[in-house]
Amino acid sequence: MGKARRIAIVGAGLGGLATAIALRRQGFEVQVYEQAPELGEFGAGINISPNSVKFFDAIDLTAKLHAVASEPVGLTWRDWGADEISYSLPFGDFEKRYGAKYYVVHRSDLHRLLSEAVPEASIQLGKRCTRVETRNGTAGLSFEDGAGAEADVVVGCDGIRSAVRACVFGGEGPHYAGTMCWRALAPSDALPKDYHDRYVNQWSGDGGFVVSYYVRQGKFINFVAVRQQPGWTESSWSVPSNVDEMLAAFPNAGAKLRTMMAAATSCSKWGQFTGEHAPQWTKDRVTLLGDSAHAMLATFGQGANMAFEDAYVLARWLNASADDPDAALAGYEAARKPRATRVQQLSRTEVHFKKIHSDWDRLRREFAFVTRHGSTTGGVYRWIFGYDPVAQWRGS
């Protein structure tokens, strides 16, 4: 059995680029195939928690992450009709407790940081994958433009509507989760100084919840505003919207929150989709990573973090068992699937408990997490943030 040195990655999003970097650091030949005609990332803010900051440490990009990110001082839960903190999780001791800081960053800044670490020649654009198959100990790809490619291993990093997953495993694909969201950015200088504090704030009340925090070194406030909606018919994950529409969807939000949201200069909306965890991630020389394997709701802010963990662990397994890629892919799946599946399940429970205004709210939440997942919510956060893919890549 020959060594696996040529790796094809389908998808140049955050997970695909992270995988390319991790594999190249282990000496692999990597080609990334992206369906879009241009390399870029849309959206707004994203959380980078200590578990995946360790990935950036391992690939020597933490300093660049620090340069473009903001450092919140904690996470809060607030009634959106008042300015008082109902409950908080301070981040001040995270570096000592978990070995890394907690960052929030604009998604496009993070995507650019990762893309700059991958040689331009290693990324091919305009390559929509239409077929994946294993043949004679290698993996083959076919594209919509009639071209093809061959590699020792193919990694599907092409998101929740993964063509790789559909080709290899079939299935129904993602389904609408019943909630829709607005994403918006407001320039900080459009508001009085320190109008927003340095927390990641979760504001909730009758009709939904809003998460807000600084990005781009405090120059902008990022908002994610979520409410239930019976149906979502748009095929795109991001649809242009406007501030008036967003504000009209949250008429009960308090004056301070509405003032901050009204300062937004850009706004889009999308429906939240989720999928069942893949029964398998791997078949022959093809494997899945990130949302293509375990798409999850954003309630714990762990979608991208799980992809970064996946990327490091996959690269280590392929390097450790380069002479036996089948064993390497099996080891990767065995190491990652239990954790990613649990976080996926936790995110579904968490969406019902964004409202924490009273001791009774917290008691209900604790009861739900202990009975469903065998841990308090504090224990869940410690388990998520305390994971170290560099030390635990073989599994835990």
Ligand SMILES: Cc1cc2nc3c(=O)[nH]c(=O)nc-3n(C[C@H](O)[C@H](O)[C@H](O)COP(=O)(O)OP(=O)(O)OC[C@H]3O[C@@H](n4cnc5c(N)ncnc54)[C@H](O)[C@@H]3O)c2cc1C
The other form holds:
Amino acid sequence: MGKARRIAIVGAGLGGLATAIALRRQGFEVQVYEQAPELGEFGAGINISPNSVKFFDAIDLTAKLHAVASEPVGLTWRDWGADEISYSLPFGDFEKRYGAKYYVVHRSDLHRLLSEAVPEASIQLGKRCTRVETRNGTAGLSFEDGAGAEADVVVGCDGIRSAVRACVFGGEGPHYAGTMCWRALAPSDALPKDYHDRYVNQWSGDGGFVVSYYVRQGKFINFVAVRQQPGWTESSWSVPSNVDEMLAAFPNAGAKLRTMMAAATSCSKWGQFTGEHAPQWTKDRVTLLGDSAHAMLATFGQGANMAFEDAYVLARWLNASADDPDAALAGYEAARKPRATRVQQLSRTEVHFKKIHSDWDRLRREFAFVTRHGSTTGGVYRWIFGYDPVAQWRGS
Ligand SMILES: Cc1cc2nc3c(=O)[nH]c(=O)nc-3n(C[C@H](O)[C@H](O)[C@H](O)COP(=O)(O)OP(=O)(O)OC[C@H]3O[C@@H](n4cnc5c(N)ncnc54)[C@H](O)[C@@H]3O)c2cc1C
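Counterpart to the form predicted on its own, namely the form predicted together with the ligand:
Zooming out: every chain and molecule, the one shown earlier first.
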């Protein structure tokens, strides 16, 4: 069996770029094929938790991440009709406890720092992949423009509507999750002092919730406002919106939340889609990574974090078993699937936990706090944040 050295990555989102960096560091020849005519990222803020900061340590990009990110000091929860905080969970010293910090960052800053770590010649833009097939121990790709390419291994990092997944595994595409959201940025200096805290703030109400935090070192407050909606009828899954439409969608939000919403200078609305739990990620020389493998709701802010963990583990497996890529891909899938699937499932459950419809929901949430979420050092948070892909690899 020949050594696998040429890797094709479909998609230059956060997962694809992270994978390119991790593989290049292991000495692989990497080509990334991106459908868009230029590189970039939609949306506003993103949480990068200690589990994937370990990945940034391993690729020597933590200092650059630190330079563009903000460091929240904990989580707060409140009802969106009230101004007072009901619970707060300080992060404490994450670095001491988990060996890495917790960051929030503007997506385009994060995407830029990753793309700058991949040589321009390794990324081909305007290459929409339409077909992937395995032939005699290699993998072939076809693109919409009629071009083709060959590699020893193809990694489908082409997101929730993955063409690679559809081509190799068929199955249904993502389905609407019953919630839609506004993603918005408000300049911090447009808001009074009591909005200026370094927490990730969560506001829950009847049929929805809002999460807000600083990005761009406190220059902006990023927020995502989620609400139930029976169907998503827009032609695209993200469309431009405006403050009036957002305010009208949250009539029960209290004065403090409405003031923040009213200060937004950019806002778009999104249908929230979720992927089905993929029974298999790998077939022959083709594998999936990130949202193409395990698209999840954003309730735990872990979709990209899981992609970063995946990227590290895939690169290590491919390097360790370069003579036997089939074994490497099987090792990668076996190492990553249980954890990513569990987080995917948790994100689905968590969405119900965040929304409050009645006093009973409120009581249930309080109970869950005490038993499940009691602190960021135990329970589900410890399991998510405390994971270290690098140490895990060394120990395997
Ligand atoms: C509101 C919201 C908030 C979120 N917050 C967080 C958070 O705080 N923390 C976190 O970790 N995650 C968060 N996520 C999830 C995170 O954004 C995704 O999990 C992550 O961006 C997935 O990265 P990816 O590279 O797998 O896919 P994508 O980002 O979707 O990238 C896929 C890339 O592939 C390209 N592509 C698609 N099809 C083709 C094709 N056929 N040929 C070539 N190229 C193709 C696309 O153009 C794109 O560049 C959030 C998501 C949402 C919606």
